[in-house]
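Next up: just one chain, as structure tokens, the form predicted on its own.
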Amino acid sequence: MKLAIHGGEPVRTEPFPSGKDIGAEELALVTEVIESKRLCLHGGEKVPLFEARFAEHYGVRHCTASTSGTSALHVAVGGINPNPGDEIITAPITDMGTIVAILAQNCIPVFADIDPDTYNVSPASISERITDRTAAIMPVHLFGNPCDMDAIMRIAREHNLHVIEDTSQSYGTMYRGRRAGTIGDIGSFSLQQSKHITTGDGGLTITDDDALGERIHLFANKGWPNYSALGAREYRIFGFCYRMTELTAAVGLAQLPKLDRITAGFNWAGDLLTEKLQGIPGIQPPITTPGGVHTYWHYALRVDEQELGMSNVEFARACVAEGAPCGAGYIGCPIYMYEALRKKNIYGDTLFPFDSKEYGSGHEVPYEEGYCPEAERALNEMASLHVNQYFTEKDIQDMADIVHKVAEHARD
């Protein structure tokens, strides 16, 4: 049987299941907000209720809702209050939002290389990148696969560093019986449209530390501690206006009860697909971190071009022709190789904060090819399929059949 991309019959002609579990529950709560005529956090009740329920769901004492996953990370960095010129070590395969949160506080992003099996940041590489300016580690639980948090926490405690977990893609992800986002000092989540649960855009920052919880709350509200107190307002610290709206929180309140069912569906579909893709020459299904529960925001395969006889780009195109949602890579290259970072031109025509007196001489971060070779290699070999909570066993079998067919005919 010829590949569809070469004129053969595709394995599947009907679309795979997609979409979001959004409907009557969200509409009812949004309608309540509209009828209340209170759309802002000030005077409303939905935002504090959403914060309280999310904190309860994750078993922590503090949650601050904000406008996006990027803002959730920014208030986390603001929460630890680093000095300008401090370094924060993070992952080279991530969204720019991770890096914005660091640079927005005039800190320096430092990138540790990845574990080639999991694509997550390597604890060994983190250790190699620590300097006298390091203030924090920001591991990214990529695609729903947990980082090796035991090792990362050991490194952090040894060097007295904060840990901010970027859990934007990892609702429901577990590591040795603990929820991702609750293991470090702070966890940050995204509610953007593509995530397991969504409010369109929005963010959540959680912590079990009272001092961090208070500062995060202040930082997201221009330093203003009490939205409803009588009398003159006050500003206790410098902060930003990242307040979530009542409309957004209403959608979040309706989404939250669905979260465990949704992530369980992703986990079931991804694990079953992995079972069905074992042993294909040139194709490596996702490898879950030992002790972890993967929630497969993306289902990332590794394509060995030499063994398969087909590049990751060719593989993705062939899978699409057979009817599967598939893409090559994730970001086109490690985040430090994009012009916005590579030239270190963040503010105006300056090199600030990289050339600031606060950063000091003797520090140089090489945003160039070869900085994280495992990450560079992985992105050149990655292909991403997509599963979700709506998949049936037949859907999984069809997707597996597509991968098997493409792999078997790759050398044709």
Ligand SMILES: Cc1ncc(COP(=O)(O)O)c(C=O)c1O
Contents of the next structure:
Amino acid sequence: MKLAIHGGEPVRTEPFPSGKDIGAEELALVTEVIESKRLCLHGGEKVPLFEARFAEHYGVRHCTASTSGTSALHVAVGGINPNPGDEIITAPITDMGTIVAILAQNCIPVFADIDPDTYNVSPASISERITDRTAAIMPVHLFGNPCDMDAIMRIAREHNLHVIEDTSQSYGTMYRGRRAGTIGDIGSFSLQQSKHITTGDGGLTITDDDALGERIHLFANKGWPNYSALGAREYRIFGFCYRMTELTAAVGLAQLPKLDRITAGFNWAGDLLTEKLQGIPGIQPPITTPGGVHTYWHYALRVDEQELGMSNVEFARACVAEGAPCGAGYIGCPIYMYEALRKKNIYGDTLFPFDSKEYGSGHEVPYEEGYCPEAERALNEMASLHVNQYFTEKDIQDMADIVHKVAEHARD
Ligand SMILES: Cc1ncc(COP(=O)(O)O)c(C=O)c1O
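With the form predicted on its own already on screen, would you show the form predicted in complex with the ligand?
First the chain shown before, then all remaining chains and molecules of the complex.
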């Protein structure tokens, strides 16, 4: 059989299902907001209601809504209130928003290498990166797969560190019976368009800790505690203006009841695809963290070029020609190799905070090739397929047939 990339018949010409569950429910609530003429959370009711419902859904006491996943992480860092120059250990394969949140508080991102099976930060590497400057660990539950949270929490307790879970890509993800985002001190979520549920852009930060919950809420609203109070304003702490609008919260309120169904659909589709992709030489389907439930925001395969006879880029091109949406890699390189980080040039033409007196001398964060070798290798071998809540068994079978066909004929 000839691969479509070489002029053969593609396995599938009909597009795979895509789209978002956005419709009448969102429209009705947005209309309510427009008719109320109250678009800001000050005096509005949709933002506080969305925060309360999301907190309830996740079984925690506090939730602060904000403008993006990046701001949701920034308010989390503001919540723990580290000193400038403190180090926060995080993942080398993530979105830049994770790193922005650390640098925006003038902290130093330190990168732990990944576990090559799960692509998540390895607890052993986290342990190796701890110094006297470490203030927190920010594990990223990558692609919907939970981090090894038991080990991470053990390390955090031993060293008295905060844990902020970056759960942006991992709605519905479970770890040993607990929801990702509720295991550390704080969990952060993104509502950006590509996520399991979306408001276009937006963020949510949750915690069960009353003091953190209060500080996070203040930090997202310029330190201003009481939206509806009459009289003089009070600014209790330094903070940013990251308020979610009533319009955004209206969409979020309509999205939330759909969340469990959507993530269950991703999980079902991804797990079934994995079953159908076992035993293909040169192709490693995603490996769910032991004790985890994976919600497959990306369905990342590992391509062994030697064994398959094709690189991840060639494999992705061949899959696309057969009719499957597929991309090579995720981010182009580990996040520390992007220019601004590699050059440590964040503010103006300085090296602040890396050369600050607060960080002090004698510390080294080598943002260059070789810092996290497993992450570097994984990105060069990764190919991402996509599943979603609309996939039927036939869609999954077609996707599996595409991978099998490409693998069998890779050397033709
Ligand atoms: C792991 C991770 N962290 C942080 C972010 C930042 O979220 P946002 O784009 O909503 O600011 C994203 C979004 O893509 C993400 O995937």
